[in-house]
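Below you'll find only one chain, the form predicted on its own, shown as structure tokens.
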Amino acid sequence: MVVKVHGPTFTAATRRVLACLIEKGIDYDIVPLDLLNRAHKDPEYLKLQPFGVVPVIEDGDFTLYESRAILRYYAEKYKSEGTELLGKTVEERGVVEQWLEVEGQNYHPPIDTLIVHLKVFPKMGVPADMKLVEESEEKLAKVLDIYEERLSKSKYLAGDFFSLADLSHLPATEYLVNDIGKDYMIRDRKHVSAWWDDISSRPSWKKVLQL
């Protein structure tokens, strides 16, 4: 059964999907969708996703939406193919949870108000609001300081293999070091900067960028 993702390639979200289907050696189809012409908000579209955004899985008759539960779901269904994603005893899941949320909550969120004041406004003739870009900065900061503490005592974010809370970093780091000139945030710490290099480097992220 072949997978179908709707979502452009783009987007942070449909990135982190595709990432996890490749590491887990799952086919995939891409269903494109023009987010300027709002195909997003289709009526078509609403059906699979009610939220109008994006990625949705359609896997035979079954559809998901919400990026981190669609790696969820593919990470225990085929737990024994491919890239071992949640940890092999029940306290390493925990920990794969707990950094999941971490990139949920803490720190995907200052890096999309970056992203959207730093690329997307200036693409549509929107200035910037400087004092939110400088505060997401700090707060993207301070985040990063304590990444930098966990990751001076493992090699990944939930111990020494590589997990779904790594994985789900990637898109939005992308963006960070490579889009909109915040580079600095990573490399300027060590053990942040040797865990990027390590993940961003993995045939799947590669794969992905190159879609």
Second form
2 protein chains.
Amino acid sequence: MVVKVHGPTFTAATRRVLACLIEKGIDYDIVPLDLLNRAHKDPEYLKLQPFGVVPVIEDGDFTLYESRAILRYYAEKYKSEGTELLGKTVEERGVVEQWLEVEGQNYHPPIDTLIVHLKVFPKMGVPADMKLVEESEEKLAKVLDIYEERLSKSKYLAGDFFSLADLSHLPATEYLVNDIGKDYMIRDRKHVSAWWDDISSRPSWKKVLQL
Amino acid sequence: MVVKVHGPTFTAATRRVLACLIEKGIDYDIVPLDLLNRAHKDPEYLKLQPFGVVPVIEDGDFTLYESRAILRYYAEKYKSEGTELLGKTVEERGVVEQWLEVEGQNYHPPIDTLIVHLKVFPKMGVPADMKLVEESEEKLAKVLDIYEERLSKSKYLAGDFFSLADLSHLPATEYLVNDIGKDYMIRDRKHVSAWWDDISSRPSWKKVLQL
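Next block, the form predicted together with a further copy of the same chain, ref. the form predicted on its own:
All chains and molecules follow, beginning with the one already shown.
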């Protein structure tokens, strides 16, 4: 069964899902959505994703949204195929879940604000709120200091194995490093920098960036 | 092994964890933390939870933080004990994960803002930002409209079974209904109201409120 992924390939959430499907060796078809023409608010789309955001997947007659839920679903459904992304024990999975939550709650939100104000707004001619930009950068710096400490003790976030916890960080970090001139936030931290070089050089991520 | 839960029993995140432990029949000891005296910023506590928030659990020499990660860990570790909270199939678990993410990303944040501005700030003599309160209520109303539609088709969020997805909504909804005078947001929606009556009358939740 080929998985249909509804969503443009430039959004962080869609990229997160695609990276997972590629790591697991799952076939997919991308169904592009024209966000500029508000295709994500179209009644047909809202039947699949009532919140009107991307992505949503269709796998036969099973549909699922929320990118991190989709990651977990495929990592569990195809546990023994492709890269093992949930750890080997229930404790390892617990730690994967912990860092996946940290990514969703603490890491992604300040980067999302930076992207909106430093990349999206300028394109639309809307002035950035520089106080909010500064606050978001401060929040992110504190989070990254904790990551630096963590990654000085283990190669990846959940331990010495690459997992969904790391994978989920790829899209936002890519924007941070290569799109909005904040690469120093990663590069000034030795262990975070080495971790980023490692995870961003995975063939799955390179393939996502080519889509 | 008795699970140590570090955190005061009035915070939403600690209550979420306690409700899960009680549903699964797991013994726990609560280690109170004096947030007013900033015990959560104490170096000893930060060794357990580097972000300085509650709760964190200690289970033998295994420690874990992020309340929704702790829920998943115990629901999976003791899958066949107490209430089944993750569904029976990988698809059911996928949908549980979807609504658990919706709770964490869309439902909890606006309620958290309402609690801070309508309950915490008044106690501290800090004026509430009423524009932010209004925006948060609007956001929450849109989310609740989607819940109303969903709950008109299935008894619980993930299907016809109570799961972590529902359980995770208990603490914030309790504050919304009983502490900040916004009960009409639940009561004005027939299916959401019936769902709240159902999940909030579970013995596990009544026990959490007595702690």
